[in-house]
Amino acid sequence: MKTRNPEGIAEAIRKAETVAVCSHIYPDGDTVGSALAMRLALQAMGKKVQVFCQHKVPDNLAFLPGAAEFRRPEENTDSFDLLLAVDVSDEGRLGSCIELKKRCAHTAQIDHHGTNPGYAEVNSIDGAASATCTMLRDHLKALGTELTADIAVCLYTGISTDTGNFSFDCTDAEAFDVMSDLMKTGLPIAQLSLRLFRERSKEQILLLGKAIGSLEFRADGRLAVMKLTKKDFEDCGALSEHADTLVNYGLETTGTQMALLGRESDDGKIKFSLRAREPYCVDGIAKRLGGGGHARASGVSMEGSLGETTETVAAEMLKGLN
């Protein structure tokens, strides 16, 4: 799906004068990136911006510009001209930001999943982008705002935490593209990486050891399985974001051509992250799972215990494989 809008979205930010940027539930660095960057950008042409998300800026990307702004849709019971979602594959992704809906007078997206059914008054969405963050540079141009040292910084987090540090096969010559106007604004590109790729925390280190330990393989070995329980958070000290990145070890076996981990999640839920190496694809399987995301990269909440909704997932993916 390519139906990239940036003059339309230009014109919805410039009608409005209040506006509330928002992530999807669970943010990483292309959502967090992305709303960060668009908030640097409409403040600089004069307007009020709020950022929010349901769910807490994870610890790795806490030294983004602004992210202690990011607020809980409870927090705030202003009312906005816009409600401009960045990186939300569909409403569900919203979670509690859906409540906004009622207090912004118009709605627009902009959007890099080609599972995205345009849900906005006005959406930009491009399913064959590298990330959001890469479709951005399309929307300042537009909105005619300057490319700042603060925001490259933003634009180059989402970009490479959502081509694996510019790795996976999503990444094309636009992302080298985009990279090239950051790094003439200074972008301190070896500084963040090793913040962002290189530097893991104790917990996280810690938490790995037991989804390695977990680590079973199927079919052949085509298929790994990784699961974490609550217990194993607080044994580690961990929190849910110390496993966002965990599932690729299981990727990264020989012979392996597709991956899972579930975990428990304090909700109640159970949260599955699915990978996939080419040819094979994992957004139909969450998508079947009420889930959604990538052909290579997914991810979907499922409520029951941890191994029957992890036997359910494996069937699917087992599937998928044959």
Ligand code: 5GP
Contents of the next structure:
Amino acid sequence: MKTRNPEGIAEAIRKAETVAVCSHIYPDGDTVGSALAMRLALQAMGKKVQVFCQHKVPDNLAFLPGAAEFRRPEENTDSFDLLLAVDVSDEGRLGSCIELKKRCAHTAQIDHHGTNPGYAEVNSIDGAASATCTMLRDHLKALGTELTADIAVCLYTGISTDTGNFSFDCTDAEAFDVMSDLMKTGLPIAQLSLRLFRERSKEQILLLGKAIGSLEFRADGRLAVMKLTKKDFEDCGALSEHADTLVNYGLETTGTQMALLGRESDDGKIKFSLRAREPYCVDGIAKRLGGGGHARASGVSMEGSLGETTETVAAEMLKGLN
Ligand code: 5GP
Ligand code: MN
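Form predicted alone done; form predicted in complex with the ligand now:
The complete assembly is shown below, putting the previous chain first.
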């Protein structure tokens, strides 16, 4: 069941006239890029498409074609023939979009998380793929739709962000092979990579200062721990999205093998980002705590205080290091 299944997804899409494409909560470049690429491809096939997400698209992704078309489920009460989740590793990650299941006749999903249990009627899952956007090239081919310049911008965004701009160990030959196809559409890579990787908002820079200020090393520096409180976000005029890549700074110290960032989020829960360097893994740790993700990049949301939950996660990570 956990295989890439472009034909199965294409069949489900061909049978549908109306499709609700869903991104995961706290959306990132891969889930937003995937949803918007599918939106364009399905529109080219003459389908009626609506993209959904519980949370707003981060400001740094607002330039993507169709980004303004995202709706929360309560903002559009239509029924659909198909719910298509993209980059959504489990049903909990649909957030309030879970409600759409009641108004969709069928469900399908495309995802690259190894922890995905295969919750849809039709599943296309490849835990080895560098990004959901990487997988979409095969899916577009199966649909017989053209790889347009706008779709290429969406796919590049997902592939580049999930691979850490082609530097994480999930970066593989397929990522570059897909990139070769994207470049042939005239992809403005310099302009896009400046926007995605070399430019940060004032809020992000201020929040980086808070995160670094909170940095603690455990186990002789093998584990880096960072915390961001609600007040930190308020002081910086920042949103949760502005903390999205800060955990990586914890991993950048020589000798650090795992890093965690805990942040107090708007829903009252504490959202953790877990990262590891080879050969260590954090997906098992995240899964045990109720979350999931990839071997070197996972996450979990927990109930409790920032201090207590951080100690719980840190203790699990220390076990993982030993
Ligand atoms: P991040 O730390 O950047 O939010 O997430 C890292 C990876 O873990 C992403 O692939 C994300 O989809 C996944 N992830 C983050 N939080 C959760 C969670 O609460 N549950 C699950 N299943 N996956 C998560
Ligand atoms: Mn992804």
